[in-house]
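In structure tokens, one chain follows: the form predicted alone.
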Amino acid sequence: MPKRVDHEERRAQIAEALIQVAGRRGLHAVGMRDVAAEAGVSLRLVQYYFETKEKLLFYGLQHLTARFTARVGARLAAAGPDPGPRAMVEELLLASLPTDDESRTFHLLYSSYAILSVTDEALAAQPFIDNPDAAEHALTGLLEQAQASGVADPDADARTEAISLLAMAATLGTSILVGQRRPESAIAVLRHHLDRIFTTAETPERGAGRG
């Protein structure tokens, strides 16, 4: 009896191969043949599941985003049952900094995809983030919660601060990727700005910044 093929598992296998190759060579330099070789399958099989390179990139980035979401969830769970809004904001921001291989790959591919979609109509037509403002909404909610609890500047505009923190984290992440600064320096900058927003310390864990 022929072995039953798990199509979602095969798609995930190919997506992982895309992520590995793109992490080494850059998203722009990856072809379907490269992904097939990395996955140990035929080019025909990759084309069967993903008719075009754009569809492959779209699925691969969705797969990577799901992994990143799980990573953030794990960091928040490790922070304890009731870490407080300051600690939660910090964990969300630190998760996006390229401090290890997985977060480096996420930041590199996310940035590359965004840049490619500016000039590639096929990529622009299918954004890989279902809710692009999810992080902004989450941070805004946490900052508003902190203000209501009396541990954050009540006069600050929570949404503006959330947007600023996310933009800062993205820029700092790029500066780490290109070797402009070390992760420890970027983490210190983020925490400096959090100290400005949060008027009462919640004494979050101050390790080196888990990757």
Given for the second form:
Number of protein chains: 2
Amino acid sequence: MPKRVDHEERRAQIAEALIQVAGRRGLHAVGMRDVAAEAGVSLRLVQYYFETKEKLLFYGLQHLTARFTARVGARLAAAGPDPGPRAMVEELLLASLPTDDESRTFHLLYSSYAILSVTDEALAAQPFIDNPDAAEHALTGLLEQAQASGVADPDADARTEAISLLAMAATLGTSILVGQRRPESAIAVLRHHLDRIFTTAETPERGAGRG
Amino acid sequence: MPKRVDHEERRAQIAEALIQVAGRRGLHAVGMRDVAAEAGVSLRLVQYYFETKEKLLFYGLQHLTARFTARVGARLAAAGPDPGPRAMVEELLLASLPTDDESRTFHLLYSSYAILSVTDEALAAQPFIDNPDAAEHALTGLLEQAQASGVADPDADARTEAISLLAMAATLGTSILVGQRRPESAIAVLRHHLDRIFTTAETPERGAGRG
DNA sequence: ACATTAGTGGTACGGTCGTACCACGAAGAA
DNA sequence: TTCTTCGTGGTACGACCGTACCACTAATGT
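Go ahead and give the structure of the form predicted together with another copy of the chain, now that the form predicted alone is out.
The next block holds the full complex; its first chain is the one shown before.
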């Protein structure tokens, strides 16, 4: 057993285990022993790297959001350099829907943390609302940019539409999670509103294409 | 101490206690002893009327939804006989926002149950999705009725708009709950979409008024 | 070589939680 | 009246959970 372990790496590994087991059995049902078993380490190790369960949970939240933000960024990058604003917005919204294991886990756990934060002030004090606010701001910017480019309804209120789209995506995601709705149905609803806001179809050949 | 107690009344009283304490400290933090203390009865009594905690939680969910459905109905009735379709829809959506203690508790607990049902199959088996489906169906009907009356955009897809409005109301409610958004902001967003769907302003003097 | 310290394991402790068990009083049935 | 049964209280039990404690190993510093 080597000495001088990279603490941050170890903490990330344990946080990953927390996310996995919490995604399976629910955040409320996860204990230190479960996390240790999932990570393949001893209970003492989890205690060593996170002194308390509260700190483990906080770190897990940070790790969860960082991980998913990176994933969404990667999906955006994979959509090619400078896709249309509509494609960008659509990718952003659809990426948040729980359509595979990772997004499903993210949606479930993020919602769990959010609900928990209502009655847990220590969790509420965590930088939590920053993420929705950032998403709202980013989406508003994209819509305004689309309006300036003439591909979105210039009379629309970009901020209100951004809030609306994100709000719909969130609940639609939850309804997928609980099995009320199928992903295609949720996507159709979101696309309907994008069709309403964006005035032109995708025309990848106009403007600065791929050069 | 009188004999022959009305079981249903007692169960309702205990369920009420469950809702109160869960609304304050979170559904995850509520125990049988807390419920008993809140209801002013002994732990044994809670056991007597609900053999197990699981049954207590199930009954609490039923009680919660029944209670809130009744409240929304009362608010609709208080809006006067035959208000316009728009007023009806607006009342319905706004009633679901957490703007006072009772609606706040409802929103918090219903969300908690929903999230819990994702990883708890016994809870998922409970008639849970019926409520959103019923709301969706009812709202769709109201919108179609508004279209038939000529007060709503006839080109709109009533079902899609109903889903969208409910989805927005849900997430906006949660954002109020976590302190991200103020109720007025949420109401403004909803009203924006009602203005988009409904083509005429409220004209209470047309049609069959109060007689 | 020796002392120190980071890393790791095992385990015990105190508390809490859901449930089960035991006892007793009082209303209805005979 | 006597017996049964419903309602009620108190309490104990077993399990689990988060945390603390103790021991041991192996690198690091001098």
